[in-house]
Each structure stands twice: as C-alpha cells, then as structure tokens.
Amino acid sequence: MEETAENGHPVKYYRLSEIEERNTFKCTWIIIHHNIYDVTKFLEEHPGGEEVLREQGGGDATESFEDVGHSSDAREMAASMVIGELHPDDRPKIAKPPDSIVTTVKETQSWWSNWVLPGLVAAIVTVLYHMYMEKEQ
C-alpha cells in the first residue's frame, strides 16, 4: 500500500507479518518509530556488532535504539536505510503499555518455600554435623 507523504514522495507501508518474514540470515529489517529500516548491508559495519541488529530483526527496535543514545550522525545514517513505514493498522500491535508509577508486587508465599525447604536444609545440616562429630571422636 502506498500513499504520498508530506514531502510529495510515495510512502510504502509494510505489514508486521511482512517485516517478520524478512528476518532471515540474508535479510534484516527493523522498526524504529514506525519506520522500516533495511539494515542488511549495515550489519558488518554496525559499531555494536551485527548481533545487536539481528536480535532486533523483524520487530520493534525503538526502545533499544533510544536507550543506546545514538548520535545525530548515526540518526542521519539510519535515515538513508528507511524503506517504508509500518502499516497504521499494525502500529497498536507493537505499542507498549504506558509505564505506571505504582509497582504492584504479587506476593506468592507458599508453605513449601517458607517451611519445608528451610526444614529440609536444617535436617541435612544436622545430619552432616552429627556425622562429622562422630568421625572426630
């Protein structure tokens, strides 16, 4: 599906399934801010190593890209690798839920971890202690 961008150039939209299919040994596409990048030819030149890009292949690399803090030069270089955009219908599929300030911790204490395991450890230590003391006498 193609539409015209603000700059007058046609925009090629790719479905998420197409991008996932392109994640092969011979081809690596990634998504950053809904733009699709073909990084295949850049794999060997990537300063962080090709594995970093291959791990993100076929999926959304936005968070990883931003976490590293790429320079403006790196961003300009990346712009030359854009081949299209993620189809608007697929964008919600990669959307992350908003971070919550409140952290909820599900407390799952069980009698197994609270009583049986410590009891078992204590019994083993007691037996080993008695065996050690018998050898000493």
Contents of the next structure:
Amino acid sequence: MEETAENGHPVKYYRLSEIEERNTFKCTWIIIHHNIYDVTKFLEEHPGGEEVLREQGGGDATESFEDVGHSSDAREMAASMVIGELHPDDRPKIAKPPDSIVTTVKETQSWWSNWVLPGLVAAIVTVLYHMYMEKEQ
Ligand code: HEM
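Previous: the form predicted alone; requested now: the form predicted together with ligand HEM:
Zooming out: every chain and molecule, the one shown earlier first.
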C-alpha cells in the first residue's frame, strides 16, 4: 500500500541533490520539517513576499518558517503544497548541531569564570594586603 500525505499526494522521497537541482528560476522547492514543498505557484501569493521564499529555495527553510511564527492557516496552506519528503539518508545533512553541546561548554566556562577566578583573585589580594600590613608595623 502506498502512503499518502495530508493533501492526498503519494509520499515520495527526494534526495537533497534533486531538490537543489529543482531550484531554478522556473521552480522553487523548499524543505520544512523534512517535508518538500513546491511553492512555485504560491510565490506571488505569499504575504511575506516572493523574495524570502526564493532565498530559501533548494534548502532547509524550517528555522525561518518557525521564526516568523506562521499561523495555523499558513500551516494548512503549506500542507496542500507538500510533494514529498526528504530522503531519510539526507536528513542528517541539514541537521543543526544540538544546542545542548554548546550549553554544556558554556556552563563549564561560566563556572570557572564566575567562581574560581574571582575566588583566586580575592585570595591573592588578601595575602598581599596582609604582607603589606605586616611590613608597615
Ligand atoms: C509553504 C510555505 C509557506 C506558506 C504556506 C506561508 C504562508 C504565509 C502566510 C499565510 C502568511 C500570512 C501570516 C500568517 O498567516 O501567518 C505568511 C507570512 C509571512 N511569511 Fe510565510 N509562508 C511559507 C513559508 C515561508 C518561509 C520559508 C519564510 C521565510 C523565509 C516566510 C516568511 C514570511 C514572513 C516574513 C511573513 C510575514 C509577513 C508580515 O507579517 O508582514 N514564509 N506566510
């Protein structure tokens, strides 16, 4: 049995290279959440403008699409333009590195700079102050 997308279109897997090739002056395909959208006929109707869609053509527009905070109406419209899905083997190619790795590194750094370094500086200042006071007496 063949799987079908919400708009009744059979689910077809496309490779990233095919999607990039399809992005010509005549044709605009974009990727949102691993779905492939043919927005060619929608370009002129898009309330956010033709240019933003063309810029994302042939690539992953998930982040820009979500950043705009599109309404549920916009999401329904998008569902009618699905023509397939990104091939599972190509999904890691567009994946962004997870934020958690960056956070962990940052946390380690701030733990050092927030507590250990000021502590060391305070200790050195105290020792120097005592040495200075002893000399004065
Ligand atoms: C199939 C994909 C898309 C559909 C169906 C779609 C549809 C819409 C709709 C209906 C609106 C009007 C506001 C709303 O209802 O949320 C809108 C606004 C907007 N869209 Fe999209 N959009 C798509 C993809 C994108 C992408 C990939 C971008 C960014 C690169 C984008 C950028 C914008 C911007 C900036 C607005 C705001 C316009 C404003 O508030 O003045 N859209 N879109």
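In this text, rigid core is short for the largest set of C-alphas that superpose within 1.5 Å between two forms. Residue numbers count along the first chain shown, from 1. Only a predicted model underlies this, so the values are computations on that prediction, with no experimental measurement involved.
Residue displacement note: Phe25 has its CA displaced by under 2 Å between the two forms (rigid core superposed).
With both forms fitted on their core, the C-alpha atom of Ala123 sits 42.8 Å from where it sits in the other form; this compares the forms between the two forms.
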